[in-house]
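A lone chain, given as structure tokens: the form predicted on its own.
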Amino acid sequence: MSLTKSERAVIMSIWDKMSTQADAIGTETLERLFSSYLQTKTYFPHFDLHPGSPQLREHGSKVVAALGDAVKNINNVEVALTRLSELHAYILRVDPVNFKLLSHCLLVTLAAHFPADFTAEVHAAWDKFMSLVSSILTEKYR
């Protein structure tokens, strides 16, 4: 799956806005994930999963930073996410479906933070980008 030039531009445009609120967006995305898909909590038994907890904020920042690496390397997302793919597949053994759930929660969070900017075109581009990210993160499972 490849992104068109216009999709890449749309993704980078939203990333520019998103990066200034990265911690809040990452934390809110995880809060949505854990409250909507309770089974995802099983991977974090050592975390305080209460809204706004320091551990949730820290991990949310890591998630958004990884997405930032993918955006910065948008022409070669695979290279940017290889280490993360190996970590989640071989060490953490995260169920691959969780990446799709996280993607959905991120899209909802972006729509909530940027309602005027999150048009159908933006939604479609980010959905495609997150599908690419999810595919790369699950590629080591195959």
The other form holds:
Amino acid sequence: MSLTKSERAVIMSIWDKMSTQADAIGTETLERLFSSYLQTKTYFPHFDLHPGSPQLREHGSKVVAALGDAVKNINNVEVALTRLSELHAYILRVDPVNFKLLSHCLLVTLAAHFPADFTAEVHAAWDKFMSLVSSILTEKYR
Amino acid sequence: MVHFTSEEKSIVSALWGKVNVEEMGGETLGRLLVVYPWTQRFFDSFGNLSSPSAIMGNPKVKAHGKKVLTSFGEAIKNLDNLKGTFAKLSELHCDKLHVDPENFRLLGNVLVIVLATHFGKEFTPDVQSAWQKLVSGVAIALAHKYH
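Let's see the other form, the form predicted together with its partner chain, since the form predicted on its own is already up.
Entire complex below, previous chain first.
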């Protein structure tokens, strides 16, 4: 699966909007994940997961920053995410199904924050991008 | 079986009251066909599906989307009996249309995203959570006759 030129342009233009509210978007994405999919909390026994928790904010910020790295290296996302790919494969071992859940919650957050921009075409490009990111993060699992 | 608390039921009904079924039904089905193009295979008779704008503007897509979302309205009136409510539709989708149940999950999630675009801040994590339960319950009910 690879991104077309127009998909890349769409992804980057939404990123530009997102990046000004990156922390808020990251935090909200995680809040949505833990609220709709309670089982995902299993990976964070060491965190305070209540809305407003500083750990949630810090982690949300980290997740979106990593996505930013992927966007900035959109022509070579594998290289940009190598370290994270290894982390998820060898140390975190997050069940692959959870990447779909997180991706969905990010798209919901983007849709809620940028309704006019989140057209069907933008939705499709970001869904594809998150699918690409997820497959890279799980590619070293076995 | 999916169980809804009374709070979840009120959350779902409250938002449903503000949903424009015609507009959002068309948008939901349209987005399914755009974001997951393989789903177009079930709609050969719908005419022009050649681009996102063709799909989103296609009158047959809009009409069918309205039908689909209307059935969600029935679900919301019968949250304690989704399987019964969808028994006939389940038979139709399974025995006649041969739709892979994965598509029910995809459509449900697209609906959640469409709700988010329309309701913005009001579509809080708690509201989303109640709706995820609903779309999951509908997907399970529609897939019931496969077993």
